[in-house]
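One chain is shown next in structure tokens, namely the form predicted on its own.
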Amino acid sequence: MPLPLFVSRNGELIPPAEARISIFNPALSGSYGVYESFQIVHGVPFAESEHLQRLAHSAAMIDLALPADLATFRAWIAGLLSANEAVECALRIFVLGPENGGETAAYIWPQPAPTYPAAFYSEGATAITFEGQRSLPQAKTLNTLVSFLAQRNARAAGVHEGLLYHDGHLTEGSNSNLFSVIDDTLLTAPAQQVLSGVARDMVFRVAGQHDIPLRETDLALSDMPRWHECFITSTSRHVMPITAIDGRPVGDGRVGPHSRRLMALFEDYFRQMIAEESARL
């Protein structure tokens, strides 16, 4: 799947090749947008109603009002996916700020889905730091720079994910949100400093469901040297751990039960997430 067979454009199928803005478009200049992905699974859009609530939630943050409802969102999407016959893919929406007065404009189209070595779930990704902090880290806007500039040095050193500090504090991953774990409780940065992605929302939902102590708060790079383990989460990965950070093993660099227990349970959260949309089409 290089490229779909058609891109939704606030509800109007086009051809990809159509899909194109202005260069005076305030996205362009002044990344005035938001933005999401997920995952389809067997035909089924993966936290659906999760992920574009937080499409609104973000648009709401810069002052952006979004073209339709989030019911003729949902419609978009349906009918896209049965245009591009799309079964498993990622989706992606795109929206941009009005040009001139003119409209907003949601872009939707189905890209393949990223896949991962699994040796990075059975022996552990690996990531380097990354200063830098993403503007209105809470809303899930275009200006991406800080986390590009994260991902390429991240490439450049040969691992997996960049992890963003600022005044001596993690925050998240690049694209990215970032656990770590001392003695048996899972720490996590607060929500305010990070954009709470819908599997760090789902890792909460599961830790509370099976009494795993888990706490919001500042990640110092300092206490790096205690971390027993440390695992990222995000809609593509799910639970993905990581066993060294800057060339130095987290723990004993091995990937840890509290890791391998909530990629248990996220998977078996995830299948009965999908089973139930699956019924409910």
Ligand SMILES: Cc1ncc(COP(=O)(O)O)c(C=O)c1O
Second form
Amino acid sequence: MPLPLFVSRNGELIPPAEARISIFNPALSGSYGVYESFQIVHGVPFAESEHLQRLAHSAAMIDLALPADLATFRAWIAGLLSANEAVECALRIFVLGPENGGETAAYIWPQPAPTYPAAFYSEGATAITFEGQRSLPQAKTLNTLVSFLAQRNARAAGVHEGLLYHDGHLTEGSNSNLFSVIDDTLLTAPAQQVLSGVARDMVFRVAGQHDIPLRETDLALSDMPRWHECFITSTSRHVMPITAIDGRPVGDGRVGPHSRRLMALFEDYFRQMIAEESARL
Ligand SMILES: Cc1ncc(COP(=O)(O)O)c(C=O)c1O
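What does the same protein look like in the form predicted in complex with this ligand, given that the last one was the form predicted on its own?
Zooming out: every chain and molecule, the one shown earlier first.
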């Protein structure tokens, strides 16, 4: 992966080689830190407020004081993007807990935006189930071991995503939220069990605007054969249909009408948000 020209450390622009942490940092031994990842589209940070608010929420959940307020984070991001001349990329933010009474450090850097094959959207992507539960599921902490293992198993199985389950219930993807469709209703795990994804929230808003029934409920593994459709969401993927899980087709194994409709409505909503956010800049 190409390195950026600059990384921001609490607003100071440093070369990537200087962005290092010590083996004594509690971010390493205790995963004591939080992170965010979001898209920059035509120079516009997409859903920046939502991501920064979630960063603050994650930090509060582990009693970690951010090194600056969110307005300052915005200024750091703008300075970093302009120094790197980055217009189409993903942005990573890592906030690492303080070491030995030192300062909490927020590192921010741009990296290439993930891209996905067009066939994942036209024909559907595939997934496996993986037994595991993220610790403090509502927080985006540096403890990503379960997601890492789910992703590694998915790669080894030649599929796109690993869907986490625990106590007989599916919760979310390794780095996505999960929706199933039974009859005309979208179903997704309750917010307390998962990371409240920015794209998940957008699906709720879009479904509300278009009177599409949506319910938060436990997603029992044993109900999977009843699913007519399934899709995952994340800010980089938007709405991505899943047409096979553990080698078995979901519904008839094709991208279904509800997934197609949600994909189209989501793209409209996304374009509208980008236009509004770029008008504000
Ligand atoms: C565990 C988990 N769930 C859900 C998501 C989707 O979140 P968002 O829609 O904000 O990208 C992510 C994103 O990284 C994640 O790591």
